[in-house]
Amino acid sequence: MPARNEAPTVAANVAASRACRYSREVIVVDDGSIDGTAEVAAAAGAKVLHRAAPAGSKALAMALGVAASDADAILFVDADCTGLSAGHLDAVCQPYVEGRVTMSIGFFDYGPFWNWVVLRCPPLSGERVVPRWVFEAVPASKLDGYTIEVRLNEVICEGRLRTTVRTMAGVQHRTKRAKVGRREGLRQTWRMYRSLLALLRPVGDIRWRTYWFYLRGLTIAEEPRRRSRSG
């Protein structure tokens, strides 16, 4: 669980990781806080790692877990996250625990109109299990911030295996707005995504067809029929 300035939704996160059935243990990496996140998590029952100056790559953040962790699979879990549940994690590990695909992902929340195109579209949320190769088959020089998740994309559907995806049910997360205000929120926003966008040909080097192999291996987890008032 890489945390930078989560001290507000760590804990509930950590707690949620904790109860996950397939869980071992958490591990929490503080990169560069200053609102006291590292002591949250401890208190919340996770193993907390500091990761050294410069702070806020979360790709960097997310390689130093692994390798203080011995796991074959790993699950990885944004701080930021709100309503998340063990259930919920429960419901992203079980196809891989099968067998049935080699990466498993949850996505937020978005209301039925938007979950069907979200869950389509190319998967960048940080709920995922992976096998451990998966990460360490990442090369060094590409562990860069937020495109992580794309590059965790890219050995799985070069690789033409197999994802689920799911959406967890009322599960959201703390805006960059929310975090540090609209004006600087929209700004590190925008940042993010054309850090992302910069990764596809021709500017970056990532096929435009790696998105069909992904699409060849998607399976779509249905939500659970929710009951109707009359029973």
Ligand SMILES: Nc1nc2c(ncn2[C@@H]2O[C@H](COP(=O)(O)OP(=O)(O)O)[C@@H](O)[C@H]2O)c(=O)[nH]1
Second form
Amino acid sequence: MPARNEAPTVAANVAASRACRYSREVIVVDDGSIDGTAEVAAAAGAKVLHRAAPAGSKALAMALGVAASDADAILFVDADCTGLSAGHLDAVCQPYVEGRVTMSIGFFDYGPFWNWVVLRCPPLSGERVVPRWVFEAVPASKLDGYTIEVRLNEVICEGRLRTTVRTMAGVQHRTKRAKVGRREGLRQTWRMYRSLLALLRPVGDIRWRTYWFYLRGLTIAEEPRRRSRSG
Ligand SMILES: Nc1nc2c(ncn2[C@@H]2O[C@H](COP(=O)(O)OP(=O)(O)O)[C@@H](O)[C@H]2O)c(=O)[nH]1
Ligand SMILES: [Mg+2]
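Next, report the structure of the form predicted together with the named molecule; the form predicted on its own has already been given.
Below is the whole assembly, all chains and molecules, this chain first.
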């Protein structure tokens, strides 16, 4: 669980991750948080690691966490999720544990229409389980901030491996706007999307057809029922 200044939400996400039936250890990698994230995470039962470098990096934080574990599979969970439960994470892990897919991903719940769209888009979600070799197949030179999810996708797609995606009903995250205010939030969001777009050819090295390979290996899990049937 990479975490940078996520004190309001990290404890609940550590609790959900610890209660996931497939998790053995919850490792939070902090990057110089100044809001007590590390202390809150430790109090919630996580093992907390600190990155030494001055600049934050989600990708390098994840790499440090993976290196500190000997697990065969890694479930990544962002520290800023809201409404996340162990049941959501169990559901994300299950297809992987049963050997049906190499990568299983949970998406935030954007409502019926947007869920339909988002489940079919290139997956950027941080909530995903992969075998450790998939993470380790990303070269160190490509471990760069928010682009890590695209790099994991690249390993899966170029290997023609199977992915499943599902909506995690009721799960959202604290937006950058909520965390750092409107102006700074917009700036950070823009920088994140700019770094993602720059990965694509001709600027970057990701082939457009990678998405086609992704779709060919994709299974979309049944979308959650919002209302239970009466009677
Ligand atoms: N350790 C560490 N975690 C980070 C860093 N940047 C983002 N994160 C964490 O990565 C997760 C996703 O980041 P976030 O900013 O929410 O990205 P978004 O959900 O795509 O808007 C959150 O748990 C962040 O706290 C970083 O530089 N270092
Ligand atoms: Mg987030």
